[in-house]
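One chain comes next, on its own, written out as C-alpha cells in the form predicted on its own.
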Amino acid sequence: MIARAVVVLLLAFMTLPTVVVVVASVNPTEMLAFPPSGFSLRWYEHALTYPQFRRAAVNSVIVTAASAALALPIGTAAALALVRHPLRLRGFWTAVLLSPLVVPGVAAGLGLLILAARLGLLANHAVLIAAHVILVLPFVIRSVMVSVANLDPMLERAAASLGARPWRVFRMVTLPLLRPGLFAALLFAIIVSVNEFVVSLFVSTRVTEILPVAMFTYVVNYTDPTMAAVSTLFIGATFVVVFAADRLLHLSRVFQIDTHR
C-alpha cells in the first residue's frame, strides 16, 4: 500500500509540470501565467507560423532523418557483432558504444564544437548530423541487441543448409525477425534526435539550428505562452508516436520488460 502511494506521488510529481504547461498554453494574454484568465488558441497559431520555428522545424527534419538513417545500419551491425561474434574485449567495446549515455552533454557539445571549428564545419548540417548519430546510437544498439539475443540461430542455419547465401539469409531471415527491434530503434532514434538540445546548442548556428534550440532562443527574448504551445505540441506528438508504437510493436517485449510483476 505504501509502495503504491509512493508510485502515485512520483507520477503526480512528474506529470504536474506537464499539466501546468498544457493549461498555460491556452492563456489569451501576452504574459505566461497560471492559471489562465481565459481560453485562446492564438499562441498555437503563432507557433505554427513563426518563421524561425518553421526554418528550425525543416532543419530538425533533415537532421533527424539523416541521423536515424545513418545510426540504424551502424547500430544494427554493432549489435550483431556484440551479440553474435566472439569479440575480444567485448565489454570494452560495449562500454565505448554506449558511452554517450553517460557523457555529460556539455562536455560532448564543447568537444564537438572545438572539433567542428577546427574542421570548418559549423556552417553546415554535417557536424550536427554527426553529433546526433553519436547520441542516438546507444538507443539503436540497445534495441537491436535485445532482438538479436532473442533470435533463434537455428532458423538462419536452416536457410543456409538449404543453399541460401549469407546475404540472402540476412535479408530474408535475419532482418524480418529483427523487425520489432529495428522499428523500436528507429522510433527512439527519432524521438531522441528531435528532442536533443544541449549538444545541438553548441554545434548549431542561426542557419542550422533545430527546433529545441530555436525554442530556447525564443524563450530568452519573449515571455508569451508560445513556448507553452510548442511544448504541448511536442508532448502530444511524442505521446502519440510512443503509444502507437507500443500498440503495434509491444515495446515491453522488445525491451524485455515484465509487465506482470
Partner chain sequence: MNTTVVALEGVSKRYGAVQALDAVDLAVYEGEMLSLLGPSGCGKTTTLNVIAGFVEPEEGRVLLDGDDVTRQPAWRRGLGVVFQSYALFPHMSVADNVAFGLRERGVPRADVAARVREALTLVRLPEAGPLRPSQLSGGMQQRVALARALVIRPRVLLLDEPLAALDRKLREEMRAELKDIQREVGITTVFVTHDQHEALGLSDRVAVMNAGRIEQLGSPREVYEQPATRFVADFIGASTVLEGRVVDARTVVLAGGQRVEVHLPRVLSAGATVRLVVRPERVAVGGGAGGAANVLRARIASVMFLGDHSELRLDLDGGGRLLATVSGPALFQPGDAATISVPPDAFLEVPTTASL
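Alternate state requested, the form predicted in complex with its partner chain (shown: the form predicted on its own):
So it's only the chain below, everything else dropped.
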C-alpha cells in the first residue's frame, strides 16, 4: 500500500509541471495565479499570432521534414550495413554513427557553429538541417536495426531460392517487413527534430530559428502565459503521438521491458 502511494506520488511529481502549464495557459490575467481567476483563450490567440512563433513554426516544419527525409534512407542503409555485412571496423562505424547520442549538445553545437562559420554557411537552413540529420540518425539507425535483427534471414533466402534477384528480394520481402521499424524511425526522427534545442540554438539565427529556440528566447524576455499556451499545444501534440505510438508499436518492446507471464 505504502509502496503504491510512493509510486503514485512520484508519478504525480513527474506530471505536475505539465498540469501547471495547462492550467496557466487558460489563466486570464498576465500575472499567474492559482487557482486561476477565470478561463480565457487569449494567450492561445496571442501565441498563434505572434510573428516570431509563426516564422519559427514554419522553420520547424521545413527543418524536420527535410532532416527526416534525409535521415530515413541514410539510416536504413546504415542499419542494414551494420547488421548484415561483416564490415571491417563495424564497432568503429557503429560508434561514429551513434556518437551524437552521447556528445554534449553544447559541444556539438559549438563545433558545428565553428565549422559553419569556416564554410561561410551561417544563417543558412542547410547547416541546421545537416545538424538535425546528424542528431536524428542514431535514433533512426537504432530503431531500424531492431527491425533488421528481428527479420528472419531465412525469408530472404526463401525468396532467393524461389528465383528472386537481390533487388526483388529487397523490394518484395525486406522492405515490407521493415515497415514497422521504418515507421518507428520516422516517429523518432520527428520527435527528436521537433524538440531539438541546444544544437539549434548555436547554429540558427533569428531568421532560421526553429520553435524551441524561439520559445527559449521568449521565456528569457517575457513572463506572460503565452509560453504556457504554446507549451500546452506542444504537450497535447506529444501526448497524441506517444499514445498512438504505444498502440501501434508497443513501446515497451522498443525499450526492452519484457514481462514474464
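Numbering follows the first chain given and starts at 1. Definition used throughout: the rigid core is the maximal C-alpha set that superposes within 1.5 Å between two forms. All figures in this text were calculated on a predicted structure; none of them were measured in a lab.
Novice: When you overlay the rigid core, is the Cα of Val102 off by 2 Å or more between these two forms?
Specialist: No, Val102 moves less than 2 Å.
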